[in-house]
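Below, in structure tokens: the form predicted alone, a single chain.
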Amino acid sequence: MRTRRLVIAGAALAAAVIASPARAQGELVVYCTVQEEWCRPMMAAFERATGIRVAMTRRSSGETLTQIRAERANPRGDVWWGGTGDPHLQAAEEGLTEEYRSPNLALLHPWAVRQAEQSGFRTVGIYAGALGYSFNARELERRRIAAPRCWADLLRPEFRGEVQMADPNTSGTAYTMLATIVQLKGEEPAFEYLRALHRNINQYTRSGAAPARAVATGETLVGITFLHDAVTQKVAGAPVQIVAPCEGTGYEIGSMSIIKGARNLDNAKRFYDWALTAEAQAIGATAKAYQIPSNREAPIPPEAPRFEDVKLIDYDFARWGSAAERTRLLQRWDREVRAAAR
């Protein structure tokens, strides 16, 4: 009987511990919004930095926004790590992600400081890269069509159904591409101009780095992206060549946040301040990722696209960035542009 009542007392503490918050684990939750080859050693050298297990999901931007306010009232995750900065900065506006002054900040560009500095420091960013788009060499020669340059020559007839991009609701690339549009253009011309891209466009993928990997394997001849996403499908070896647009473009500031009301809160903590050295940051490289780190001492990657080489808008992350504006761009592109006829 004794022995009974131990099997079951020794089953009800397995269910406990199974059914107990990751807290009680030393677990760690963390959504990963850039590639997958990154996130995965990312979290690797991490566990095996601290010993802390890390469970990992990997979505976009657009994606990891809206999964965070669904669980707003029981979050399951408790770091957000990467993808462009516009959507931590909304997150930071909505209440969705906790204040936190890492004492690594001092070893940060200045341009990921403003940018914790400008949420409340409520996110940081971790990484820069700007935006532009790829093509594909070989078919463009094969087919006789001239190289584009510019975000004018987009609109060429002769790529009629041959241009991809992600879609700005699911994808920081693609909001950092309309936002950069309206501030390069002013917004009436910049939806005339979304306007007749859209009949050029072939497809919207949820996942701003697909169109790279689209123009590679020649699936469509322009890609728009951020340069460095192009740059990784070269490094590879395919047959790209890579367009920081002529009369300018945005940029990105990726982001990390913690998450309002995370279970693993110190274990958060130590990630955020982790992630900030640059030893951290070096394993971009390895993983071909060729973002800009923030840290100063982090290398930098020799194929990485420079920001003194491309012709860069004043970029306006704090207006571009806030819900407001976020909300009624999406809802204008969603109306005017996802639903005209092509």
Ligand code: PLP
Contents of the next structure:
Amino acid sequence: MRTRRLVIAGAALAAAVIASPARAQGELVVYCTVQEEWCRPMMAAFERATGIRVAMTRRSSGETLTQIRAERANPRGDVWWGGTGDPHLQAAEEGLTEEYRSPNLALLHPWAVRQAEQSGFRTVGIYAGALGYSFNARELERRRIAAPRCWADLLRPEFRGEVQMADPNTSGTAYTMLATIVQLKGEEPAFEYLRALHRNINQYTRSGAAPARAVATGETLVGITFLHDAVTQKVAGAPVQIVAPCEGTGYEIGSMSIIKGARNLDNAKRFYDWALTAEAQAIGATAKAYQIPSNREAPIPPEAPRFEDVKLIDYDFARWGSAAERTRLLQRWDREVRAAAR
Ligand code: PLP
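For comparison with the form predicted alone, produce the structure of the form predicted in complex with the ligand.
Once more the chain from above appears, this time first in line as the rest of the complex follows.
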């Protein structure tokens, strides 16, 4: 009798293991919003450190917010790692993300903790980076075009069809640009500028870093991106020059959130705590991602653009990351800029 019960228990256990082998080891679903080249080693390092299996999908920031909202009734992701802070703040406000106070918050720079406080601890800063643009220096020289230095220079007629940026609906980078121009100039002059810039745009890409790659290959003369995305191309040997615009510019606090209703909540918290460590944040530079890490002990890559060298605006994350303002600005951009003739 005793033996039989043991056999039955053993069979039941074996059936459970066969039915869901991943659950037996632990699993985690991560929506990753940085470049694929950084997502992959980050997930692999977490798997090595914990034995938890990670299923990762890479999308842009705005796309990820849209996906999490669409899955609200039946969440499939556990952690949203990376991407600009504004859509993470909007997700927090919409109740799409979980409150969590990691013990590792104490390891972070004040700007990263502020991001957490601002959202009722539903998101947290993991890196920072300033916005700007890059240009293909070889092509500019060949065409004898003077190097641009300011946002205003991008309206020059010689850049007609030669400027690339992402679509702010899908890309957090491009939304940062939209909100930056509004904060720099005031909303009406900002939309005048964006409509004028539209005439010089050759393509609105889905992903924010794509224009930096197009500059590197000479497909476009100018690409509006985060400065660190252009550094990645320069380090790889591309003939690019990087510009922090003379009028001043905005910046991002790249963020991380736990998705409300996460099926693997304990593992999500483990990932969250781990992603705030210096060791995990050092992986960025090895993947040629040159942001400023939020952990005070994480090494700042020597190639990372320093905030001290950039004229930064006092970006109002609470306002421009709010659901009402972000939605309103994007709708206005669709109506008045995207839909305009070129
Ligand atoms: N990749 C890197 C390296 C970034 O720093 C960021 C911004 O957080 C993103 C991707 C976000 O990309 P997207 O503008 O496509 O949302």
